[in-house]
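Only one chain is included here, represented as structure tokens and corresponding to the form predicted alone.
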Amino acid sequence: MSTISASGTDVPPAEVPDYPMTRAAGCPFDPPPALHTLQEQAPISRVRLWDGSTPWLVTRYEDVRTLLADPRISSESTHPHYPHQSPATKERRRQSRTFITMDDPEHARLRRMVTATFAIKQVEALRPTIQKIVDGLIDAMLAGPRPVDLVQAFALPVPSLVICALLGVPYADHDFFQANSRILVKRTSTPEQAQAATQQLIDYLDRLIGDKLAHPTDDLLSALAERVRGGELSRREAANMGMLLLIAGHETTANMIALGTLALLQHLDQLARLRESDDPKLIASTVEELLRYLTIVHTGRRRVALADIDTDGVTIRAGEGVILANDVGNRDPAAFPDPDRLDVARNPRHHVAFGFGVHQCLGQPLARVELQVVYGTLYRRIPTLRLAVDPDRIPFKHDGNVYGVYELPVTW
């Protein structure tokens, strides 16, 4: 029987883990079990993908975080042996290349032309702005119906409304680019699905980026359209960069407002020290505490080899794929003690939830300040907030590349 080298020793084949793996019945929070498991009997492991292919899965956090920043190991997705989540993933990387599945100095030169835009003192600046929309939807929340679905009227429009205006989007196209955005984060989708909801998104920004080139205006993708003018940029590279931050600008921290807000409603000892207290320490201690403890991309980052690298007994060899789950490094004791325990003042700001080194999540600021605002304002405005359902008919995102809720119906 042919053999696969996992954690140091030859394993038979059917004896490699799938992954993703299962969460555990009732308790939603946490990372599947078998990768506790795993962190603690063989941290560097073969596992199964999709597509049958056998990458590494590095599971302590101190491994994570420093091969996350190693230079031997590769973000590119066209690498033959790249561990995508998906066959729709796939078909959305071929269609549409963005520098976060580059290598520099590709990756450098595009991330460059956007980088200010979200620098901590710009993204700051918008601090009010994010105030005003998160009250006024707030407003429109107490003056209509209960319960009320918290994802549709509140976790969703937050960094949507945001995002249009920072890209320079009409945020009236909401329920098309949320609609195609979903179909892409799905790992269920195939690869049909996937190439017409790419298309369409890429169609889209470049008409925008059209009517930029025409008109321009204060926004993103007008500073984008300045650039293909001027000949730094391909029209087609600022349309996928347009889609890329149209996305992540809305996925990531809608979910995890309503993910975050269950977890809250969960955990009622934390939801009151945070609502009775007006500290901007504690409000900032509480979105990276749940940022550790949620990690919404739970499918870990995805990497190739470059060289062959020794660590913690095993080799990784060139070529070969790696995944690095940054969810149960944040859950790894020997970086945070206690770790399932969720503790608003604990501020563990060296997670890995936005990832690490080079490619670190460009939007971070802009997340936590969105976080901030809502996390600061929705408890304290609403104080009896709670579920309109029993907690085991919340329908969860098991199917995503981002973790998260479907619905959350809530009432006061």
Given for the second form:
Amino acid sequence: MSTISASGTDVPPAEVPDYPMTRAAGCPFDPPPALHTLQEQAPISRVRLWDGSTPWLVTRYEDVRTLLADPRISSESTHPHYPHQSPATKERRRQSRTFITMDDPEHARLRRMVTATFAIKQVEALRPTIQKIVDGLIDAMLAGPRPVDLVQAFALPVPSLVICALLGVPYADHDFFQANSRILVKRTSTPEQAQAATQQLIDYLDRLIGDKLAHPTDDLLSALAERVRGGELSRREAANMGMLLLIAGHETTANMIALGTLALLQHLDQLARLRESDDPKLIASTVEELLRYLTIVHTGRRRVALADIDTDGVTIRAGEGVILANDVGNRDPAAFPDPDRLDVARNPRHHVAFGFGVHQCLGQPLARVELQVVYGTLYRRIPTLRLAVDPDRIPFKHDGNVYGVYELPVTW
Amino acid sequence: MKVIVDQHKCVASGQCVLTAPEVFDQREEDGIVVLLTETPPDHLMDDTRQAAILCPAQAIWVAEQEKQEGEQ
Ligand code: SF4
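Cool, the form predicted alone is there; where's the form predicted in complex with the partner chain?
Following is the full complex, with the preceding chain placed first.
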């Protein structure tokens, strides 16, 4: 029979809602209203994905956090019931395996090879460099024509310049790898497009690692190349890891810069508070609040249960897919009072925008410093910054694994 | 209060160092947590507890002393 079992009862397929869900029209920052309803009425329930599979969706903050840290919950993406975001994402993961979708001990072995670069002190030491990059891009914007697309002129170049410098990837190639990485994070890309984009990026990074093996420099790819030479890492693993860091390093932060700017421009009282204060604590809490409020990785964290898990009156069976919805989790009133209000002075450090558990974002210290420098500099240096188009003309990345805007025309 | 860390569990997210830099540090070679003091002074207790809550890998434990329980 074509029914599925949810908490012991048979549910006709028609009643299982599709996921991801649609945001309300005219409400670009809030999660889809249907997610709130689920959070209130059925915090752990079935949803239907693009491939017809019906994993569990977990929507309450406390459950999201608890399950993400539960050793019975696996990240192994080769599992037949792993709930992939899209055909493109599934294809990329098949072709390019990284520690993000592996369990320990493999995950820990590979992740620990790159963690030193993202340690707090290491990243703090980069702050002056990041400040220089941000100031330079703002100088160029101020000297150039108006209006300008903030995404191309600022939001993308900031993290791209930083991650390229860290990895030792020539920034001159940014058009090439940004175009390919865009294909990989778009839900509407076909497996064939994803296959080709992955291959191009892997070939590119493999070539770079070859260069670094011959002529090492002071960067992360050279450090990985050194491990390849020492036999700790295969050349393919090194290329996969380089590709992961390159994509993750700019897609997420770039979207936080552009979408965060739009959110502040739509909440001018909050922007004024930020601009009028030079307290680094307020800048830091603004970053945390925007991370929480926007939760740009908006299609949940994807996992598979390894054992039966009883929670909230529901039994998640071994082998079933699980999606931890950190976006609506970050809007849970049980964890954040008045959660739909953007309040730059609350410091919601316990948000789950970076995930939780052993897979929590590796690059979060770098993302924090980049965003602190950006939010602490951009609006102060361009105090009259404003949208150059009607807000409802702005194209949002509803079709992306990472949420954001495709364009943000601004003037001053 | 006594603090215990498990370096095998740590995933080097740095949350503890951001929250209580006087109590936690990261190893230079791999970013894994290093405990600077097992018994932080009173004024660092809140930050230390907060670090334990925020640690994504649950690699930090805080053992409260008898007399302090109930004071939280
Ligand atoms: S917060 Fe936890 S996982 Fe992160 S560095 Fe500290 S001990 Fe390690």
